[in-house]
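A single chain, nothing else alongside it, follows as structure tokens in the form predicted alone.
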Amino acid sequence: MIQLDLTGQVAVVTGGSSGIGLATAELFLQAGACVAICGRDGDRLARAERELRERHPQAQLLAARCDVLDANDVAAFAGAVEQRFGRADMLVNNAGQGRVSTFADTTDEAWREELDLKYFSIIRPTRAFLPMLRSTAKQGQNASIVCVNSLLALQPEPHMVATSSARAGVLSLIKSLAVELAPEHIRVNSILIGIVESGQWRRRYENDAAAQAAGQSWQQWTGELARKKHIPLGRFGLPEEAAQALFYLATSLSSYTTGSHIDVSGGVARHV
């Protein structure tokens, strides 16, 4: 990738403890951008920022914890940004994991829940942090939002019916976004990811227990699953091969791109 040296520039990333959002962050450290993370889980977020710490001595780093679906948590994070760097540039809002359920099992709580999440975490922190990135754009600077999305968007599965549908809709707004901030030049983008690394897989693996038994080991085991999925790459993505797309489009790399989407699936993706 080619290194952009953003001294000076501020990224935020919700769900910046784990995964490809942890893995953003990182990439942002190295670019020597000061960086916000946050998350819901107070352990969690602790370990990542002391990872990062370890790795980045001289990073200027803020995390905090925050819920994404509380206003007031939001609210809160943002003003901590502003207080700390006194600005934003670049925002990415990374939502949460996938459910499983078919139409004839998905309660209408489920799918209160499901778009809930889905929406309100990309539209409460662009609320907070609008102000500060219409501030950046103002100077000529680049500003910018990018959101993790998935491949179900565009490809819904049945059994992941609530969720496909709620990232259809997320897709949908994201363009209508791209499109209302364009004048003031705020860019907004997303990426759509197939199957990537996760915690959630990693407890899958372990709770295996004919793939315990077996010996079979966590490449065996997700290789094996990426052919029942018919991923032409033959694996599973990484959070670092997410997070690339994403610093992309987060960045002055992709200065003439709004309203657009990276697919980050391993080649599932059946559409044209």
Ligand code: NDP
Second form
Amino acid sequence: MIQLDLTGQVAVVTGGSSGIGLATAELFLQAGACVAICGRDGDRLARAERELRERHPQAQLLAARCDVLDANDVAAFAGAVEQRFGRADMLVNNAGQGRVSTFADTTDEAWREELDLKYFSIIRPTRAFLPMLRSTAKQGQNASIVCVNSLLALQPEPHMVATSSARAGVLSLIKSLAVELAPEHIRVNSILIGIVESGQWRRRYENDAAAQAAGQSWQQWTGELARKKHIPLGRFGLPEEAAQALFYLATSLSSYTTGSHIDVSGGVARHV
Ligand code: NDP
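Got the form predicted alone; could you also share the form predicted in complex with the named molecule?
After this comes the whole thing, all chains and molecules, with the earlier chain placed first.
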């Protein structure tokens, strides 16, 4: 791994209390950045903060409760970051979760909830942190936004119809944002992930009554799913592997890249 010294820079990771977000926060801390994470569940957030502080005793870390769909929460989170660190350099829009449902069983309300989550989990934090990103960019320093998106944006799955559709829309949003913000030297990119081991997959495993009854281990369960889903690399991705791609796109390592995405799907993408 290329060593990059991010001392003095501030990385904001929404949904940084678990999975990909937590692994990303850790990478930024390792590189010396100040890090702000948020999440809704106070216990999960406190656990994440404890873990990060144990591993990085000198960490400049802010952990705030914030639902990215709540405009007031997001404004308060941005205010807390400004008060604590005085700036923001990199925003990682990661908070969220997927929805398993076919067209037949997705209600109007579920469609609205899914579109709301996928769009506004990007729109609200982006709007709230833009003033700080702008002043970073005006100082000639790296300013960036990176969004966690899914390969479903390009390769929809009928059993995740609403998520797939919303992901495609978000890919378009990210491209427009990149073009609009490029003259201000704020880069906007995303990663398209396949299946990454994380909180949401752990919960699916724990709720799989058949797997629990059969005494299937986590490794057996994920291995079987990887085979069923024909993942060429034969396994789920690790949160750290998604985090490394996010880190690359957020930092000056990718200084000439905007409006782009990196595939982190273990080879599942079928298009060229
Ligand atoms: P986790 O469940 O491990 O982490 C999700 C994080 O987001 C948690 O910190 C959670 O905390 C937070 N979060 C969720 N909703 C909100 C909200 N409204 N406001 C603030 N924080 C929120 O899952 P992953 O690490 O897998 O998920 C990260 C991103 O990757 C998500 O956007 C997910 O949709 C996307 N993704 C993941 C895939 C995978 O295979 N893992 C596949 C495709 C996309 P809390 O619940 O306490 O708020």
